[in-house]
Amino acid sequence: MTREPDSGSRSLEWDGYASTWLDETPQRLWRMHSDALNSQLCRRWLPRGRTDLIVKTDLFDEAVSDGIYTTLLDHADRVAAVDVSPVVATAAVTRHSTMLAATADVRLLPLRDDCADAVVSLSTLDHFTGPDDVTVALLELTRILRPGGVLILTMDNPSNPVLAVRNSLPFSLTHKVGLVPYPVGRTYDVRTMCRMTEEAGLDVTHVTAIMHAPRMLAIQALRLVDGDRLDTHSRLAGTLMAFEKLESLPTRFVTGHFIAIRATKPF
């Protein structure tokens, strides 16, 4: 008999992490270059034309900036997320009215079986501790996709050196610092994330490695920028974006902050 997750403690725990965020509000000119790389990612991986259903496994981007909301709109006539945390769900719902979302966990959907044409999983599932859970998530997510259904998945990449150093540091101090907003969990190189993938079930199609800029002195120096004008972000902008070409090079899964995988599900 499988048990089923116990999600209480997990959605108290990040209510209150999103209350601090949303009260404050740091980061704003990294968040926005967060969702620009997490759109251009899903404009090139989603189903060629215009689906019905895309799921999104977490609300925090839209909750904290724009998100990728919008983005998901332009490939699909209905957008449904969830999120563990009622308050990320309210503050991702009262930015974009139109969403569906419910409070929900990943390893527990509220959805029914072959319902979604692509599933978009940004950085959520390295947010468990252990393996166990990740694969009842990954079996979740392939159980709600559609046959040739198209998941594009995230996750923290343990294969960047800057990133192990930072995970090997206690969440008191990244957290005190600004660099973590949440405590993080376990996460795993892109050839056992494929491996774990294809055993939930479905054909890993490409893998790749994104956000190459130096995410943690990025976010400092960005502090210091007059966050009004516009003409510098788009200098900035286009800094930060030129990082991406190192997506090109045998070494992006050295330089790339997140591991990112997109798999289809068999008819």
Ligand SMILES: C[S@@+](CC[C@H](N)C(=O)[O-])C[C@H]1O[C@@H](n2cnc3c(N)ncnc32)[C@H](O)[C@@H]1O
Contents of the next structure:
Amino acid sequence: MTREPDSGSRSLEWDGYASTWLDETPQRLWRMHSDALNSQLCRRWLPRGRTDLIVKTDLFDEAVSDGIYTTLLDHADRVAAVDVSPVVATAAVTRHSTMLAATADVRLLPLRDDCADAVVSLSTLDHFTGPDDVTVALLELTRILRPGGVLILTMDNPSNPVLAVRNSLPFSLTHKVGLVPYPVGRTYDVRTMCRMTEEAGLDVTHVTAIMHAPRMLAIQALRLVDGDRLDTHSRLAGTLMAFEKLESLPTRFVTGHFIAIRATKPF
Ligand SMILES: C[S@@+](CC[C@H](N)C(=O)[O-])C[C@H]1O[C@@H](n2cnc3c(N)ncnc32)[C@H](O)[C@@H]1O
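Now the other one: the form predicted in complex with the ligand, given that the block above is the form predicted alone.
And the full complex, kicking off with our chain again.
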């Protein structure tokens, strides 16, 4: 567990995918929906009252869309974020000039022990090839959290049958047909993720699943509409959000695209 992360080659790879995304700006409406859902989750689960520092583990959301930076700023005086890709980090800071951003690997953060009141990790740890890297990353997030601090973690949900099929297909194929814009790594079901989170030294307080609209269908459908018309925006946003009612059903871990875990660092 003490080896150095192989960030160099990974950051170049992510730079490439991010540059293409920033040139083509695909999925504009879908990214707005994603930001709305992630903001909603953070408002539900972040500590009550104003805190000092929130750390976010990647900057893709803030690079390609508004992301959740302003939501996080409602809860903390400072928001710091990292991304392994300099292209992503630069694009995010261009949109949000007051954000404290750095190019760094989530497995080796340039932050001191016990400094963060909350860590928000949205689908970052599901880009590794194996569980050891997830464990290293979780230990790192635990290290920077202050006692009593909150981790909000989302990961691709392998119990969603659409994701299970997608992940069983070769990336060369899913990428070519436009299903997967960037590489996805290995992901774990909610029980396994809870166990790994607890083994890293955190107490899991809540679990759920979010993003219940059929993502692949919705992304294709949104491509066909005129994304610049405000009335179309709000109608579509309402329809997509209505799918989130599925979160209250026992089938949430079948329909949700992401599992979501809230955990705290013990005193
Ligand atoms: C494509 S995005 C998906 C995550 C995004 N938050 C979302 O929910 O759509 C993955 C992002 O994580 C970054 N990333 C990948 N591996 C990373 C690592 N080890 N440390 C920090 N950032 C990483 C990539 O550069 C990219 O910006």
